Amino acid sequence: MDERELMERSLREGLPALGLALDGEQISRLLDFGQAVLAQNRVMNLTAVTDPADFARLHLLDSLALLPAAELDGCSLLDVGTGAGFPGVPLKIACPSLRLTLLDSTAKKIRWLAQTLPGLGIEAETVAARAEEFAPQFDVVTSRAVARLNLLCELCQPRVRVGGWFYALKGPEGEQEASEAAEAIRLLGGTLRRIDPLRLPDGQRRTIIAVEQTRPAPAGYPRPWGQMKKRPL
């Protein structure tokens, strides 16, 4: 099998385990995007995962795992620390009505996304900036594998409108991180609603932490990154 066939087989095998059914065009776009990431990865460090079957499991399916836990139709979504576009781009492909903004502090990754996505028929705003310096608010904010949850909450919750949601995609330690971040979530105006453990088709454990923004975050947050790291909430 070639790279695309291996990726497609892994993707199709994993979707039912997540309770998802995508049409042929959506699967084709996911594969197009996956191939684009892997091709660019040969000249730019976008991912440590280079095996196409693993890529489908660890990036595409891992991103799509948020769909059963979140209502995204018609929402504005900010993906903080998107890197090569995860989880934002797979979510946009699976939920076309999503209004997607991809945010990362590494300008060359954002430039690559800005140049690549239109050719794949994927509409998204791309922003090169630090999360603590980016002020607009959104219905939904997501982040995956960026920082410990107490730091991530400070980066993300102030960017969620009241009544909106922050979803952190975490590994098996997610429940412990949620416990550590309980005070930060409360201080920043959020209410922890769910901790959803799940197991990906390859057997790896993941955790989706769902925080509803029930009141505005206090003024002065997020603080500069150096202050956050020195005195985390």
The other form holds:
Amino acid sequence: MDERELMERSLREGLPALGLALDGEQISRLLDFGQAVLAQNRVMNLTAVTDPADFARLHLLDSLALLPAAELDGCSLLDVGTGAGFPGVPLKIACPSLRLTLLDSTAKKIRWLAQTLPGLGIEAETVAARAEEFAPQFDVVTSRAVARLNLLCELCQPRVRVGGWFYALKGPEGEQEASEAAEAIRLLGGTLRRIDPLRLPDGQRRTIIAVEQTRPAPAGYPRPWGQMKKRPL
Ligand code: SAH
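Give me the form predicted in complex with ligand SAH now, not the form predicted on its own.
Next comes the full complex, and the chain you just saw is listed first.
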């Protein structure tokens, strides 16, 4: 089997466990995007995962795992520290009504996304900036593998409109991180609504942390990165 077939098999095997039914065109788009990331990864460091079956599980399915936990239809969504486009791009493919903004501080990753996505028929705004310095607000903010939750909350929650949601995609230690970040979440105007444990098809444990922004974040947040790191909330 070639790279695409291996990726497709692993993707199709994992979708039912997430309760997701994607159509043929969506699956084909996910595979096109996956292949584009793997091809570019030979030139630029985008991911340590190069085995196509692992790629489908750890990047495509893991990103899509947010869908059963979130109401995204028609929402504006900011993906903070998107890297090669995870989880934002798979979410947009599965939920086309989403208005997607991809943010990363590494300009060359954002440049690659901006050049590549239109050719794959994927609409997204791309922004090269640090999250601390990007002010607009969104219905939903997502982030995966960017920082520990107590720091991530400060980067993300001020970008969520009141009544909107922040979803952090975490590993097995998500629950621990959530209890460590409880005070930060509250101080930033949020209410921790759910900690959803889930398993990827290969048995890996993941956690989705759902925070509703119930009040506006206080002025002055996020602080500059140096201060955040030195004195985390
Ligand atoms: N979310 C992707 C990439 C994770 S790697 C995935 O799950 O595969 C972390 C990414 O976060 C890197 O691309 C890095 O450039 C970006 N990043 C780290 N701190 C950031 C900040 N303060 N603002 C914006 N992007 C940031």
